[in-house]
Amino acid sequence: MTAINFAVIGYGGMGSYHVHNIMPNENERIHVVGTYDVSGERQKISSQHNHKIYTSLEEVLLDETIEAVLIATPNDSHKELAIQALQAGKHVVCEKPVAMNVEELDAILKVAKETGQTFMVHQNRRWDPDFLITRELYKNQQIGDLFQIESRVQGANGIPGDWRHELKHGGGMLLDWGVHLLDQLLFLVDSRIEKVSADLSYILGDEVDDGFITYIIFENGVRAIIEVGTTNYTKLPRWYLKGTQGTAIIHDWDLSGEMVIESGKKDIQAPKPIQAGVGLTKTMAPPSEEATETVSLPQAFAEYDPFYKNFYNVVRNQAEPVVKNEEVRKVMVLIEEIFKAVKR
């Protein structure tokens, strides 16, 4: 097994996270040689980890010992960096979002095809345990056929960082967190999208969105609500899933939650009216104790390899990518549709 020698372009938050938290999990397959960053401070920190410090992009691309690069820079730089790296004969891993728009992505993919180099996007949330539980429920129907999926991430800290506040760099939460949740959704639901409606939030006064909500209808009947917020002092559940035989809730990344499912018992007593505010309701009364049971969420595991193990096998053994470029393109198309839906 010959490890792939990597150079990391952009040793900021995500670049350094790859180097110290993800790549070491595949140290027989992935070897980080060095880093290049426009920040001298970041380069100094990198040097403390015995990395080779590249002083320019050209130096990285001319290093014949480097087989692949990781691009972890502001979004507006991805296209040019990826194209230059591919043309220099390097394989490329790119942080999300892959580019500013579909047109930029198509330009990258054209060069990848011409050069024969591997280009993969690090859509890492496909491995999140909460998503894997949702995927298990969707595939194996523990609450029946899922017909409504609500996926949310919410906080109260505003837009993070510096460049993420700026339109020219591809800032905003639709491109930052939305790309994750939409990638999960399209990876989950294999059906054509019929309709998209959306609203973006600008409550913090930035030139980019500080959150959004979108409602997506699929041809197979599945409805999805996707929401990202940075002004939420209390949070709604990470996942709320409605099926034909039950409902599941996953509160947060700690995987707390439960499923309430039909018990299957017969001759069940009809629910009785309850006091609701100043009136009575039978429609909104909870089902009788015999009608449902509360059970734990299922365990779930990815049946596909971790990202860098898969990347290694794509490069060395012509394996099928877990994150396919045509899937990434569909997500970027959907993001553009969401921006258009807001302007209608």
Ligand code: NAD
The other form holds:
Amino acid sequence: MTAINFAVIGYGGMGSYHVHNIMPNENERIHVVGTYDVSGERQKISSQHNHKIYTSLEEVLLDETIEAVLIATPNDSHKELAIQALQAGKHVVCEKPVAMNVEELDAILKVAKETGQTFMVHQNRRWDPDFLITRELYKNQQIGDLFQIESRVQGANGIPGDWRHELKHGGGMLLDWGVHLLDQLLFLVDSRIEKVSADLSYILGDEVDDGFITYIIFENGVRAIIEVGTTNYTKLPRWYLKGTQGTAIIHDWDLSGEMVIESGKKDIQAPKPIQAGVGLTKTMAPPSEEATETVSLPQAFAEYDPFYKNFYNVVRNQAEPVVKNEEVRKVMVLIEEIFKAVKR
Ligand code: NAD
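Cool, the form predicted alone is there; where's the form predicted together with the named molecule?
Below: every chain and molecule of the assembly, starting with the one above.
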């Protein structure tokens, strides 16, 4: 097995996370030779890890020992960097969001096609354990047919960092977290989208959105609410999933949660009316005790290879990419639709 020699372009938060936390899991397949970052400070930190320090992009691209680059720079620089790297004969792993819009992505994909180099986007949240549980429920119907998917991430710390506050760098939460949640949704639901409505929030007063809500209706009847917030001092569950025979909650990335499912018992008593506020209701009363049972969430595993193992096999063995460029494109099209659907 000959490892793929990588140079990392952008050794910031995520670039260094790849180098120290993700790539080492595949150390037989992926070898980091060096890094290039426009920040001298980041270069200095990288040099402490015995990386070769490239002083320009050209130096990286002229290095014949480098087969692939990781692009982990702000979003507005992905297109140019990816095109230059592909034209220099390098394979490319690119951080999400792949680009600022569909037009930029198409320009990259055109060059990838012309050069025959591999171009793969790091949609890493396809491997998130909470997402894999949702996927298991969707595929194996432990709560019946899943007809409503609510997927949320909610923080209370505003938008982090610097460039994420600026439109010109592709800041804002729809491009940042939205691209993850929408990628998960489209990877899960294999159906055409019928309708999209959305609203972006600007509570923090930035020029970019600090959160959004979108409601998506698929042709197969599945409904999805996707929500990202950065001013949520207490939050809703990461996933709330409604099926025809039960409801599942996954509270957080710690995978706490449960499923309440129909017990299937016969001779179930009708729910009794309850006092609700100053009124009475039977509709909103809990189901009678024997009608439902509460069970643990199922375990779930990805039946596809981890990201870099897959990348290696795509490059060396013509394997199918787990993250396909046409899927990434569909997500970018949806993001553009959401921006269009919004009335500020
Ligand atoms: P960051 O600001 O921490 O790091 C970006 C680095 O790129 C900085 O060190 C900066 O000096 C450098 N840089 C900027 N322009 C450059 C250029 N032209 N050439 C070389 N270096 C350059 O940002 P970050 O949080 O690491 O985000 C980087 C990318 O990673 C973004 O696209 C972001 O969306 C993505 N990201 C992905 C995930 C994920 O879970 N997949 C998580 C965080 C960030």
